[in-house]
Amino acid sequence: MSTNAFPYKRVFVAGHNGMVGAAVCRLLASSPNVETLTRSRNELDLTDEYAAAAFFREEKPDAVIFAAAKVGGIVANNSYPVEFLSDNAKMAIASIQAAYESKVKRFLFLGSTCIYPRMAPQPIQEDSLLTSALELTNEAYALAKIVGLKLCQYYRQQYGAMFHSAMPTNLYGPGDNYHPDHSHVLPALLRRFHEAKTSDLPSVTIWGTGTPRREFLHVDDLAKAIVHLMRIDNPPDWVNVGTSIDVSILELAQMVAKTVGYEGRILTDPTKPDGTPRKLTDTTLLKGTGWRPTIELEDGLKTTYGDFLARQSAGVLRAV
């Protein structure tokens, strides 16, 4: 990143500590002009609308990338809908106005590409947003990622604010979160390849036919989507931030065996959920302002195992 070209000085990034927002901050480090505020969860909780008021009132950031969010994959999100839809409203909300009444200069609202229809056509364009019902297995966090998008567009359509967002597809890299039942398909499979080739199991079971198709963003691609965004003048009100190329997920199941040197076989469970039959994004929109992914999957496959062992053998592997 250029040290002349971020034209914000204090920027804070809500959810610094999760995978996304760390990204971000290892970015921004590189340009000695900006001044990254941070905030942990025991520090600021973004759920209750006065501590964020409070927050902005007094810290007077220039421009917020919010990457607060509670997260997980299928069974998280069929677990706890209320939690996944109430929690991640009230921060997108409460963060919202306090931005706005501060005078925030810049607000990029992070959501995700499961706002979309599940039968969306494919590749998926931005304007296929509320054109039909959505997946099931994620309805909540989505609905929840729906407001905030809606609530960044009005603000701008009805005060002129520059609030708008940016819909990454499915991330992985480094600081990803491996717990087993909580976190997203390609950290969850590696980190079962890895425990199967430790303990030398003779196969591993994916959930579902294998079938569905998903797209792959390293997480630091994406935080340079990020901060291009935050450079363009007048950017889309949201836009998908993607590699436009997916794979099954049993093509997925074997990149990660291999990368990780599992020789075992690989069975599926049809009797398990697959989601969304395939999510792909259009990324037109934001290829016409000259942004570009860098890292292919099976590069990113190999670093972001490598950031896996060292995590664990430093005892500070995620996994919450």
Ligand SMILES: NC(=O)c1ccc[n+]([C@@H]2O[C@H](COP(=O)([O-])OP(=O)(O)OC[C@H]3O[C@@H](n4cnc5c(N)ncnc54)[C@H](OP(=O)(O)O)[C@@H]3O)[C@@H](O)[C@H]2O)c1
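Between two forms, the rigid core is the largest collection of C-alphas that superpose within 1.5 Å. These numbers come from a predicted model, not from an experiment. Residue numbers count along the first chain shown, from 1. Compared with the form predicted in complex with this ligand:
- Core-superposed comparison between these two forms: the CA of K197 exceeds or equals a 2 Å shift.
- In the core-superposed comparison between these two forms, the C-alpha atom of R265 has shifted by at least 2 angstroms.
- Relative to the superposed rigid core, the position of the CA of W207 differs between these two forms by 2 Å or more.
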Contents of the next structure:
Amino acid sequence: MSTNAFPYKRVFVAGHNGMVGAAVCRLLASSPNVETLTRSRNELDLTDEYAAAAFFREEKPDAVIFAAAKVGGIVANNSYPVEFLSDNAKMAIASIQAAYESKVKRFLFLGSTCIYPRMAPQPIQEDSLLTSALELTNEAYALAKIVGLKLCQYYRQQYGAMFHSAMPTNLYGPGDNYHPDHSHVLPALLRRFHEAKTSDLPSVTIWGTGTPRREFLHVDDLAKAIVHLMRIDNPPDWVNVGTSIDVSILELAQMVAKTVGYEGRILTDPTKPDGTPRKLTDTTLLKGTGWRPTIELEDGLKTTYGDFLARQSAGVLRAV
Ligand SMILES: NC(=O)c1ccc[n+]([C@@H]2O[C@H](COP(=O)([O-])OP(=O)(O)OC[C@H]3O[C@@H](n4cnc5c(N)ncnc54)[C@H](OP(=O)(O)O)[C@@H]3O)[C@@H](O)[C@H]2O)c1
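Let me have the form predicted in complex with this ligand next, following on from the form predicted on its own.
Whole complex next, starting from this chain.
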């Protein structure tokens, strides 16, 4: 998709150093009319409402893509629910308010499909939001994200501001986090199979039975969906972004092994818990607006592994 006609000039990409923010910046870089504004957390802590307000007053962005968040895995979410709720809610409220006061024309807020109830019918539709209890392991994070998306909806409803949200499924791609304990399943497998290959290990054991099914979207496809949504006159208040295609964890492990060239055995460990059997998003609403993902998982894995190797040899692999 060309971004030449992107209708906003000064675009603040909050969280530009993160996996999503960086993908958005890469895409916007191909649009000659766009001037991307960025600030690292050290330069601008968005949980500080006074700093956020001053930034918006001074820089006057036309549009905001809000990809800043305090993100973490189950262990971090469980250990620090106070920070996951308060930091994420504070930065969302401060930025949305400041954007409205400085007359930002468009604000796209990023959440995730963890906002949906634990027992939401599969595939998960947008209208299952707030129909029953959340998954406890990421409740604090999900609550903060629900605050952000609802605040955007309320500003639009009450003041006519064009503020709306996107809820991506599991993402992968350049700049992912490869921490041995804290990373998501796809980068964790990529790293483990790479290390098994380089250490000549005869087998790799994956957690659980390998039967749970999960969906993965390349972050560059998400960036295109964001740009697409920001060009639409009347976007949904919040919309799922995914492929609506899932694979079992064992199938994923086999694809990763093939990608990195690992030829040993893949074993499962059924004594470990599996988690939800299936988590899939319904993307009918987004597809109805004309967007389609373009990167097949097999191709996305190859380029992501290339990025992993390049960063590893440059000593800048992210593992936090
Ligand atoms: N990764 C996924 O699989 C996934 C899936 C679904 C949805 N999402 C959503 O996509 C969004 C971005 O995720 P991501 O994976 O790109 O996360 P990420 O790589 O951890 O990036 C988050 C960014 O937020 C910035 N940030 C954190 N706290 C901040 C603060 N107090 N003030 C200013 N900036 C702050 C960080 O800035 P510094 O680098 O300067 O510290 C970082 O660049 C999140 O809303 C997340 O829920 C991600």
